[in-house]
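In the form predicted alone, a lone chain appears below as structure tokens.
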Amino acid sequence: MKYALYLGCQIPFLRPDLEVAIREVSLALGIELVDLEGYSCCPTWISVPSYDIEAWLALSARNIALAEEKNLDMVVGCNNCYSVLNHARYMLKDEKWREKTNRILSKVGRVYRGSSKVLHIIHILESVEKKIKKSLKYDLKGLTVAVQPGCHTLWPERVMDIREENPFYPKKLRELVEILGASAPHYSRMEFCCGMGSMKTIDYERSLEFVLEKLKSMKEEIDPDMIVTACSSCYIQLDEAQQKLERDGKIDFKIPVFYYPQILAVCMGFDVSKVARFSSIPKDEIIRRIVG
């Protein structure tokens, strides 16, 4: 299994321990990741796509073309990158947009062909379920996990090559968590937005209202020991917002947050000081419960 690795901006700049986790578990599970040298921002929805569609498609197409030149499908770790790049692939099926985009790319000696798919690291990991089970040194038995799939991998279905059977009742991340031995029950706001991304930039207080409703739904309905998400943006929002909400007297609990490759790396016995290094909500106690 060999894929072109596209990390985007957020993971390497803000949460490098998530990158370490992706690389460590992939190597151990026989997934070869080839770095894409010279890639740019995807670019994220609130930036170029919001004011210049041609420029957005040219930037996204250039990133995908880097993977095409290696004859590899692309794997991303960020839901926003997954959404933006898949939307670009969808729009570039239109010959008019493809011709305009390739005219721009020709100025930098590149061409978009549409031959490489854009996949999420979760899709790759679910294809090696048996290897994961054999690789576990620790498990999550007896623990309850609130799963946060992240809305950018759920909608709109038509632009994505890999989809949930029912995006209003997502199962992919729940099943990956259950492989680790945890209980991952459904809660009513599982598929709801966490308020990150453009909303956090434009209206921070409204963004906090979104994440507050999600956290209250988790706590009141399933009382989880931890949150596990597939999205680096959701990870940052759920982790950092809890401190603010607690200071404001809006919650009286703290739930540790993990990115899926991160909790998988912990269960596979990797050094937690490297794969789970940075967080606002302490993880020490729950990690001690897992590794003893």
Contents of the next structure:
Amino acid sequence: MKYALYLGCQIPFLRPDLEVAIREVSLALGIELVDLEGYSCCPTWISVPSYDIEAWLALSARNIALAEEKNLDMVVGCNNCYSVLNHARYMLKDEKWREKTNRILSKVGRVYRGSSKVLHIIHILESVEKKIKKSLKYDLKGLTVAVQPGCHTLWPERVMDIREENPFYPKKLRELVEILGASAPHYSRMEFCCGMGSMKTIDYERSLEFVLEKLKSMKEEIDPDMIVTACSSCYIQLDEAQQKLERDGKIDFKIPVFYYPQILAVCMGFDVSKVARFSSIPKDEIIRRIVG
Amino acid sequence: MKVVKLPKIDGDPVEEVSKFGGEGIKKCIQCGACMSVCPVAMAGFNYPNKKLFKLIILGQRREILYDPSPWACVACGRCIEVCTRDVNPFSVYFAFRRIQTREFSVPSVAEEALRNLYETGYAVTGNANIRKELGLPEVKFALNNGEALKEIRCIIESTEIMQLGILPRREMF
Ligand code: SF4
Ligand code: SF4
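Since we've got the form predicted alone here, give me the form predicted together with its partner chain too.
Full assembly next; the chain just shown is listed first.
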């Protein structure tokens, strides 16, 4: 199993501990990740795609072409990258856009063929479920997890190669969490937006409302010991916003947040000071409960 | 009965939106399915997808040109999934953003993201020391790779973005 690793900007620059987790669990599970050289921003929705389709498609196509040159499918850890690159791939199925894009790419000596898929690390981990079960040093037995799949791996289905049976009732992340021994019950706001993305930069207060809504639903319905998300943006938002909501007196509890490869890394016994280094809501106590 | 008098129509905004990637708007029947699932609507912004489309269809471009609603879209894709007429509401919404950029109606974060991308290859950047401390390899970003950055700038320079007056035209290396 070999994939081209496309890291994007958010994980390596802002949450490199998540990158450690991705690399460690992949290596241990026999997933070979080849680093791409000279890649750029995906480019994220609020940047180039908000201005110009041709520039967006050419930059995305160039990133994907780097994986194509290695004859590998691409794996990403960030849902924003996943969304931007897969939307681009979908649009590039259209002859008109592909021709325009390749005309631009020819100036820099590249070509987009459409031969590499763009997958999420979650999808790869899903395919090695059995190996995961065997490699666990600790488990989450007795713990309740609120899962947060994140919008960008759910919709729109047409741009993706791997889909949920029903994106409005997602199950994949729940199943992955259950492999670790936890219970991951449904709660009514599970597939709700976390308010991250440009919503957060345009209007922070409104964006916080989404987190509050989600937290209240989790707390009242399933009272979780932790939140596990597949999305690095949801991860940052749910972790940071709780602190602010608590300070504002809007919540009186704190739920630690994990990125899936990160909680997996904890259960596989990796160094928690490396795979779970940065958070606003402390994780020490829950980690102590897990690793004893 | 009170009659609402609409101001004169501005050109043909439907054609304009179509040109920027929102051609699906021509199929919209205003059923509201897109708005019922849209985070921009839930957050209470003035012009979530369907409402914005109605004003475009009515030719009321000026009314919405400086409205920030399209910039709150989180690109979640829910609207694409539920649209009853396969409009691709998300693409229409983004097409309007592109029109706004041509009229200097751009939030500063979006300008900053574009500038960063042109300068460094990335929308966000951070410090490299912590990576070392965590034992991570040096990332093979375009940032550390003159050739790659040259490619990225060349791509951007081949497009209309350079005419928006946000990026400086610069000599390359
Ligand atoms: S993609 Fe944008 S417009 Fe569509 S539902 Fe999501 S936030 Fe609303
Ligand atoms: S769901 Fe589709 S047809 Fe209905 S209002 Fe939205 S864009 Fe128009």
